[in-house]
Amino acid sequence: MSKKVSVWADGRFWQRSAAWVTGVAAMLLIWLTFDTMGQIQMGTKAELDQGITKRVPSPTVINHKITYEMNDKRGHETPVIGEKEKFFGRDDYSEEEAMALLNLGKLASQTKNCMNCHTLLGNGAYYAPDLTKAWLDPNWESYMLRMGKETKEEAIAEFLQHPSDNPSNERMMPNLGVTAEEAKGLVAFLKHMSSIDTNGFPRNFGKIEGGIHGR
Amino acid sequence: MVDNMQSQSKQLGKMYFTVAAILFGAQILFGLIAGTQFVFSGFLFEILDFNVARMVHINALVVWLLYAMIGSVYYLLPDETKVETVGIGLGKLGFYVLTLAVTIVVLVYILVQVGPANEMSIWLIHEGREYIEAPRWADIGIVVVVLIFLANVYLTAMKGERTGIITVLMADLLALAGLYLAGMFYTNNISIDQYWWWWVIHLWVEATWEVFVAAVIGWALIKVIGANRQIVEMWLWIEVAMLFGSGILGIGHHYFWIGTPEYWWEIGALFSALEPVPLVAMFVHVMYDWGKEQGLQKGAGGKAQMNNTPAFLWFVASAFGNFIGAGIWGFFHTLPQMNIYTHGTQFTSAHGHLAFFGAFAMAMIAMFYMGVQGNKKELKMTKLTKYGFTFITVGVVGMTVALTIAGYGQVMIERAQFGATWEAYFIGQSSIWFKQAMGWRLAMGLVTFVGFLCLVIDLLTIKNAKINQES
């Protein structure tokens, strides 16, 4: 005679539910990854020209201005992509030449190790500022007067290439061997950076007088 | 029926818990080199920098745990399967040439710290990548190793008995190593590199290793007390559809801010607040078969089985801090609403250094002490059994409550009030709840370091301890 016991202390009932638990909500992450995978594809720079917004645009926006305003519709701060601006001279890199420079700044921010003193997106260590918008940030105006360069790449890369010699704090940046042009592959990699759609993140950047709206 | 004193994997297991406890000393010594570092700038400056005095500190919490995650299957495996594991040559291979890997890949993060920015350095050096620095060749060993360990695991269960515990493992131990491959690839496209990434690193951390250590716990609370057999495994399961039907989509509450879109604001927030509910179900389970056991053995008038201490306060303390660390601290600053300002600041390492510490390494402490025990009947706390979990445990929730502090200030000065710049960061930096806070969390970080000095100790002179000579 079997003995009668209830659902819930039926450890087969709590089996299957934990399979199909487990399978569902896998599923769902992998309809849900597919979804943003097409979100967050890189941009073309036809779709940047026509002025068609992507979450990630096209390595060629380091032709272009960016700014990150307040969108009242979203109802946080966004990066807005505005006219053309040069960068180290130029503002008619091509969508390989872009490519070639947001790729070896990606592949210096590995090899150099930022992560692991920086938050990119607000990911790594929180030993040094972030770097989401770090092409913004108001301090680097100061850095150019100080280093004497006419503009704000120059004055990164050179910051880039010799961090111990222009530090803002005592908790300095070492010199990690960065080279000239794999400075300029970083600052390119940050402008793209702060040019992805970070749904506000991080919030009210930059607005040291305070207020939501306020500058 | 399988030798216990004879067995191979069992030695294999504490060959594996050996390698877990020396990295686990590395992790807390070069954590005090990086916590030295935000009171001190100019430590080590240009000589061993914070970046790699972190790297290998995170990168050592994670393979001491792996270390211990694989010798804990590897113990407990002929206890279950009631035969001697398969393929244990092989597996003994495999930890070498896994011992082997790590060694260099440490010295090499020490000794050459960075490479010129081409594929060769991510090859050879590290791939600067948060939690899975290791260079890509050390990847492709890992997988091999990873994949003998798991051929070991399926031939035992396949020639043997398979519980229930033993069934989660094996499905659990798939989907680690299934995981770990996305993570080893190269784009040009941060968000894309991210969103993968944590594939590796949450479905690992919140789903894949809290099933583990719940299998675990279910495995020891047979071994410690005798619970029973149905009940544990009736929970465990229960925790099993908890942890990853609230576990997987909780990535969710990582997707906020790294470029992707906006409804998993909605996903994260939702499956993230979840999270914590199985943990109670963790500590209720522990707590509930320990008081039913004493009272059943006693009822019968006998004594409640209880065969190893120092693992047991380990498990049970275990289940507490997976429960606080994981749970309350994670549940803090899941809300996107709050996470846009405490995203990325010391809240973040307060909630990792308890969440770690509660849900995994003092489980895994546990495993070293049953791994001790051997086929002693009977292993009983010494005085620095008691030390060494006493300064752990208050240097770590030291820590945790400093770092809380110092994310509070952060909070409010660098992000809230001064919009989160270059300038603001540093404001935020040298106020006074940051500066004393990270000066407290120094000082933690060294309780913590003697709690590892106890511990240490006392696992090598435990056996021959009078209390454990007496009975």
Contents of the next structure:
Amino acid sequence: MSKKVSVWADGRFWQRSAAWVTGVAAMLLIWLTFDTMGQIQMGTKAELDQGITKRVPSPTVINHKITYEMNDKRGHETPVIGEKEKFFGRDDYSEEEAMALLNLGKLASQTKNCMNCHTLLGNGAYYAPDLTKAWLDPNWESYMLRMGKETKEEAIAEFLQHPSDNPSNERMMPNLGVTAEEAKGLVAFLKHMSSIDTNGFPRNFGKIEGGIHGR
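Form predicted together with its partner chain done, so how does the form predicted alone look?
We keep it simple here and write out only the one chain, dropping partners and molecules.
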């Protein structure tokens, strides 16, 4: 009479279990990959013009006003893309022109190594303020008054070119030799980044003193 072996001591049971777990995990990983690709795919100008907002909107979002408003259903603030708004005197940037500006700004941020001090979309250092929603910071209004600039984009561009002349807080940003064209690209890059739906990240942006909906 053969001795009955517990299922837990049966090697074949564990081999089959490992195969099933590996298979299910692989299928889940593939599904998550395709789902994520769909979520982070950049939208188009046509979609934006039709009021269809993707998590990563078209570069032409720089032609629009962007606000950060509380979404009660989701429990945090989300970017809201509004009507047309002048950006450096224009609200008709084509997709190619807007993308070129964003690429210039992105390359400038990499060349100047902004992430050595700042955070962008969760990556980088926390020595200086998070830049993910920097375009939406209401403190730029005081910079406009101080610098005598009529628009926020002009004030940010001026600050980026001459940070030592316009100290923001205790930690003064060094002069990185940003050119006027690079500054324009960086501001476009920051404006587009502020339009990305990051599920409320950074979490405390809207609640810091002086911030949007600050309290």
